[in-house]
Amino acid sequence: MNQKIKYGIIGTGLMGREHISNINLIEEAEIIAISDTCENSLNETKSLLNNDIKIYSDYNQIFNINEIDAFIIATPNFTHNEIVKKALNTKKHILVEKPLCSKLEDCMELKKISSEYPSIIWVAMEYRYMPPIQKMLEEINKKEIGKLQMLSIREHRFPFLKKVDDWNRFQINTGGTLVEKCCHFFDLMRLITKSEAVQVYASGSQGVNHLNEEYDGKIPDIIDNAFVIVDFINGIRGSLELCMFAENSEMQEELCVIGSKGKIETGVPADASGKDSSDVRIGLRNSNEPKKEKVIVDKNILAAGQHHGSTYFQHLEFIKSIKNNLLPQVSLNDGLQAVAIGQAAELSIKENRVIKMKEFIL
């Protein structure tokens, strides 16, 4: 399969445009159609594409283009379930943005009805593909730090960006911050531990952001800071520290994984820092000389989005899977499990208790 992969994009907001900018860098791919219900989003996207692109305000029309090989669904969270179900009728490859759905029951429905789907369904967990995290995963798999015991992830970042119709200001649309934003981190925890969560405890609040905003008489209800502890079946414990009013950070994400023989740590530079590299550091208990490796990302790839090059590298893997008839690297079950942990964390905050995952997934 040597021809270019032809994409159709549903949703041309910030994330949809990031996908477009990265696909534009890949010789093996091209975009032949886009769709969005928002005219302003479509107009902002036109400059990224050639003039003969097909443009639709009704996403149902894009499903009728037989030439499309793969659809990207980058619409608001609460629309994913409906749009994915319609995309399944095409039998084409599908890449759906995280979170898979805003509600766990919708994720479970999609998993059930697509069990015999003949093409790839891939959940866009971009953080897996950030180069320093990829290097960290590679080193972990070499088992140099021994048997894994615990891991921690810290994200200090800016508040949620403005979206069309301000949909991301309310839990009913997003699933809550720990679903919308942090499904990335719960996915990484599962990937690193190679295990499933057994229980979750979280503490968080809406402390600073969006308190003075009002939309149709409603005040935003999304939290902006939290600590989350996740216990896994194999005994490894994970922690997440989230703060969304900490823009002036050199590293937006910092990760540390500790084993019986030592630890490995890395960070992902904040966009505003201007850095194109970060270190992956391994410190062993019996050595005073840590091993360091610098991971550099091409500036052209960095400029194509806000996820430290990960969207570009994710598309390379997605295209490789299509061309070689491989299984998706991020399955519907991966998307479902990440939403489940996030939903459990949101409930833990509301009810101030430990949430057993068996309450969510049987």
Ligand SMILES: NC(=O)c1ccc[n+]([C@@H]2O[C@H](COP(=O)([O-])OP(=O)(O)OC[C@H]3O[C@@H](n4cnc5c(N)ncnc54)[C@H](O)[C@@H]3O)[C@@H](O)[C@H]2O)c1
The other form holds:
Amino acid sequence: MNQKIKYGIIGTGLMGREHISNINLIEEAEIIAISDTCENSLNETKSLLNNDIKIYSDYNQIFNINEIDAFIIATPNFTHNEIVKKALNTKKHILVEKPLCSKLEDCMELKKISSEYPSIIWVAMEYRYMPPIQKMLEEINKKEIGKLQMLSIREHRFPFLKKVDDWNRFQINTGGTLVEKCCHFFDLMRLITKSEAVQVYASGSQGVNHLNEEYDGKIPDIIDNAFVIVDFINGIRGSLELCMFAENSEMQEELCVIGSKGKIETGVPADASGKDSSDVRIGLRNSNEPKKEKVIVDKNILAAGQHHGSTYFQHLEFIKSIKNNLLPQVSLNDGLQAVAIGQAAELSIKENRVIKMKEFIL
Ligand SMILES: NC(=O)c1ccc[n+]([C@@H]2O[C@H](COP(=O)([O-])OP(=O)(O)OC[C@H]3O[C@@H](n4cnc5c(N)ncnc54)[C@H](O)[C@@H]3O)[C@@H](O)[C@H]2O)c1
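Would you mind generating the form predicted together with the named molecule now that we have the form predicted on its own?
Complete assembly follows, chain above in first position.
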């Protein structure tokens, strides 16, 4: 397949526009149609695209364009289930934003009805594609640090941004913070441990953010800080520390993976820090000299989004998979499992108990 991959985008809010800016940097891809129910979002998007682009307010119309190779679904979480179901009728490739759905039962429905799907369904787990994290994964796979035992992920960042119609202020729309935001981290834990979660314990609250906001008489109900511990079937344990009122952090995410012989650590610079590079540090127990690998991201790629270049690198892999008939690197099941852990963590906080994953997934 030598022609450009033709994309249709559903949802042109913040993330839809990040996809567009990144696809614009890729020679072998082009966007031929967009759809959004909000005129403002469409207007803000037009300047990123050619004049001959097809624009629809009803996403059902975009599914009728036969020349499109791949659809991106970047609408609010609670709409993914319905839109993916309709997209499945096209038999085209689909990249759906995380979380796959806001509820695990909706993810399960999609998994059931798409088992024979002839094209790629890829859940957008951008964090896998952040260059320092990619480098860390490469180092883990060398197995120099021995048998993995523990991993920790810390995210210290700014509060949730404003979204169209403020959909992200309520758990019912997002699945809750530990589904909406932290599915990325549970996905990374599964990728690193190569295992499934067996039980989850979490403690968290809405301590600071959005408490003075009100929408139709309702105050937002999304937590902004948490500790989550995830035990995996193969004995590795993971921890997540989330704080969403920590704007002035140099590193937005810090990751550390520890094995029987050493550890690997890295960080993802916060956008506001202006840093385009970070180190991956490999420290072995029997050596006084840690090895450090510097990872630098091209400034044009950094400028095309808010996820440290990951959207660009994810699209390169998505396109490669389409062109070479490969399986998706982030499958619908990966998306589902990450939602399941997030949902378990939310339930653990509500009920103040350890949640066994078999309560959700047999
Ligand atoms: N991978 C990441 O790191 C990352 C980051 C941010 C957002 N996201 C995900 O991307 C998705 C969109 O988030 P966002 O930040 O762009 O939100 P947003 O509110 O900025 O944009 C969502 C857009 O979808 C449109 N929309 C809503 N219903 C629609 C429908 N039925 N048909 C067509 N358009 C519709 C809205 O009008 C809006 O323009 C969410 O699932 C979110 O979780 C992922």
